[in-house]
Amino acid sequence: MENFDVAVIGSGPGGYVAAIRCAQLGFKTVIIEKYNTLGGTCLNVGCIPSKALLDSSEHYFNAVNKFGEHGIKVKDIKADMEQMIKRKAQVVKQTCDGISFLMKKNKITVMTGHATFVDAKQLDVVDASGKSNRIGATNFIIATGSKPSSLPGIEIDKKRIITSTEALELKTIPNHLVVIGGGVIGLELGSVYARLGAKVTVIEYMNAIIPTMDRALGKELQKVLSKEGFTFLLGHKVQSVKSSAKQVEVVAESSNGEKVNITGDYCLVSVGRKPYTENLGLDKAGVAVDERGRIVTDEKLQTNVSGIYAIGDVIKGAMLAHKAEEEGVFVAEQLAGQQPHINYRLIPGVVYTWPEVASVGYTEEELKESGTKYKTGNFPFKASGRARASMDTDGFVKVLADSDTDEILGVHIIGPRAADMIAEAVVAMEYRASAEDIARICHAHPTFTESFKEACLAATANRAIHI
């Protein structure tokens, strides 16, 4: 039996980053992955392939709807779904191959198979052929991620009633895609097919889309997506979903009891994800889980069993790849005796629709509920010269700052390149910058980020220049 300093279970962003950082710090490290490719859900059937399809569909949408305005004349434009899927697969392969290279570069042992705890110091790793290998480790990092959730009474057949995994492999463009869930996954994948010409109906139980973000973002995004072929049924509870060979039938009920029947080609169930901890042998190791199946950890991300840690989607908190990455580094550096830091309030959230949506810090709803005195600065992209030049004038930047100290408490952006723009807000808030600080910093012209400066100016005695 081979022994390691650290054994990482799961090779998604949290797991592979944890393994690399452990190796950099001098630990003899092994990473165990159930499937034949590294990268976990994010790289194989999540973040990376969905962004590849989002980019392809955005190019098509612009060619059909915007190129003429730019003076680019094209005709007979067709969406080649087969080529889009092929390109997506190439992007996934290149990315996953890159992780394999990093494992070799950092001299990390890679084992393929399902890992199960024998006890708190040993794992059995069973490969696809049924062969078992036992390993030991001083420390374990559980990074097994999550899998799609469903709703009671809905049977996902992976043919007509599908999850995000199957939605990334459709061979034809649906005439009508029904999406259950108005969160990030449903809106992103709905955007892919809406841009390609599909009718998309989103059924959401809450009375707003992306309901965990600042409500102003959801309202603006709903307005924009409605112009792109989306229909929204908010405040509706799904009663049943039935499939046949060529269609699905969904019955939903509004808050006032009115029933709606929707017929479509496919039904995408995107109601969140749940921790993937089945058959890990957590009971044999003595590791505790909560009522939602999440592994319980302390402030050091250690479980109730010494030497066993957990990160990413299997523990509490946002199910985000970058959150898992930060936690992987956090655990590795603690094992090396360092004092790492994570501010969970400053982990940004992003929706990769177009316009993009990005948010960090407190929402306005949270500040109101807590009784915090705050001030608001808004700047619309329609007032941005750079946004007008690129025809991306939907959306705004919203800054929330403390009324007394002017410290930035939250930044919420919907607009072009919001996913990239939010990084400046995160840096500012990590250093507890004031709105005045950002307002005083010179931003290059013309750029989208000038809008962040203008919103900060608006938050400081309404000093925005360009509105």
Ligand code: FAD
Given for the second form:
Amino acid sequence: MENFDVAVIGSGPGGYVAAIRCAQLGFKTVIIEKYNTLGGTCLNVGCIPSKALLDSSEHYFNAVNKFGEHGIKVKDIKADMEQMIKRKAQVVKQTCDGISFLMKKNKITVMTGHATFVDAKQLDVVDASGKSNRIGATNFIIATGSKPSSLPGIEIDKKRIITSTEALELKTIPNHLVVIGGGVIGLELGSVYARLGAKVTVIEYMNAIIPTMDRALGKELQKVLSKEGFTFLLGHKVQSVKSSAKQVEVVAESSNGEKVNITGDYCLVSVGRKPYTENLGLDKAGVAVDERGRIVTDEKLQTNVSGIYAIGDVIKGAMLAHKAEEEGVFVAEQLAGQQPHINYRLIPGVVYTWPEVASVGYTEEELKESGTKYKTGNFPFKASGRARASMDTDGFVKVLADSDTDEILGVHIIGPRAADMIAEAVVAMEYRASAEDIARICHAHPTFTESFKEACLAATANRAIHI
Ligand code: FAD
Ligand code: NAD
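Previous: the form predicted on its own; requested now: the form predicted together with ligand FAD:
The next block holds the full complex; its first chain is the one shown before.
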């Protein structure tokens, strides 16, 4: 039996990053992945393929709806779904191959197979042919990720009633896609198909879309998406979903008891994800999980069993690739005796619709609830010259700052390139900048980032220049 310093279970962004950092720090490291390709949910069926399709569908949408205005005439524009899926598969393959290269470069042993704890110090790794290999390790990092959740009484048949995984592989553009859940997946994948011409109906249980983000963002996004083929049924509870060969029938009930019947050709169930620990042998190792099936960890991300750590989607917190990555580095550096730190309040959240939505820090609702005294600075993209030049005038930047100290407490952006713009807010908040600090920093003109400066000026005694 081969022994390692660290055994990492799962090769998603949590696992592969943890493995690389462990190897950099001199640990003899093995990574175990049950599938043939490395990269986990994020690279294979999550972040990367969804962004590839979002980009392709955005080009198509712009060609149909915006090129004319720019003075570009194109005839006979057609969406070739087969080619879009083929390109997406190539992007996924290149990205996953990149992880295999990084494993080799860092001299990390890669084992393909399903890992199960035999006890707190050993794992069995069973490959597709049923062959079992036992390994031992001083430390284990569980990074087994998550799987899509469903709703009671709804059977995901993967043909008509689908999850994000199948929605990334559709052979034809749906006529009518019914989406359960107005969260990140529903709106991103709904956008892909709405841009390609599908009618998209989103049924959301809460009274807002992206309800965990600052409420102003969901309101604005709903307004924009409603112009692009989306219909929203907010405050509706899905009661049943039935599928036949070519159709789905969804029954939902509004908060005042009214029933709605919706017929479509696909139903995407995107109501969250659940931690994945199936057949991992946690009981054999004595590792505890909470009432939602998440592995319980302490402030060091160690489980209740010494030497067994857990990171990423399988533990509490935001289910985000960059959160998993930070946790992977955190555990590796701790094992090396370093003192790493993660500021969970400053993990940005992004929705890759167009306009993009990005957020960091406290929402206005959270500040109100905690009784914090705050001031707001808003800047609409319609007042930005850069946004007018690219015809991206929907949305705004909203800055929340402490009334007394002017420290930035939250930044909420909906608009062009918000996903990239949020990085400046994260840096500012990591260094505890005030709104006036940002307002006094020179921003290149014309850029979208000037809008962040303007929102900070607006928060600083209403000094915005361009509104
Ligand atoms: P995962 O990426 O889920 O990886 C876990 C790996 O462990 C898997 O490969 C699995 O096969 C393997 N595994 C499980 N059990 C075992 C076992 N017993 N033995 C061996 N291997 C095992 N996040 C973002 O930040 N940005 C985005 O844009 C984004 N887009 C997304 C789009 C979609 C459609 C989806 C579904 C998710 C998206 N996410 C996004 C979320 C992101 O994918 C996850 O937060 C991230 O992948 C979690 O990383 P992880 O390492 O914890 O687990
Ligand atoms: P989510 O938590 O973002 O959204 C689920 C939505 O479904 C919520 O708005 C919720 O109120 C609603 N819902 C729950 N039960 C319902 C019901 N019975 N009827 C109607 N609506 C109901 O989950 P998701 O969109 O499935 O995404 C899963 C995870 O993947 C998220 O945690 C997210 O962080 C991650 N993800 C991230 C990105 C990104 O960072 N851009 C993209 C995709 C996925």
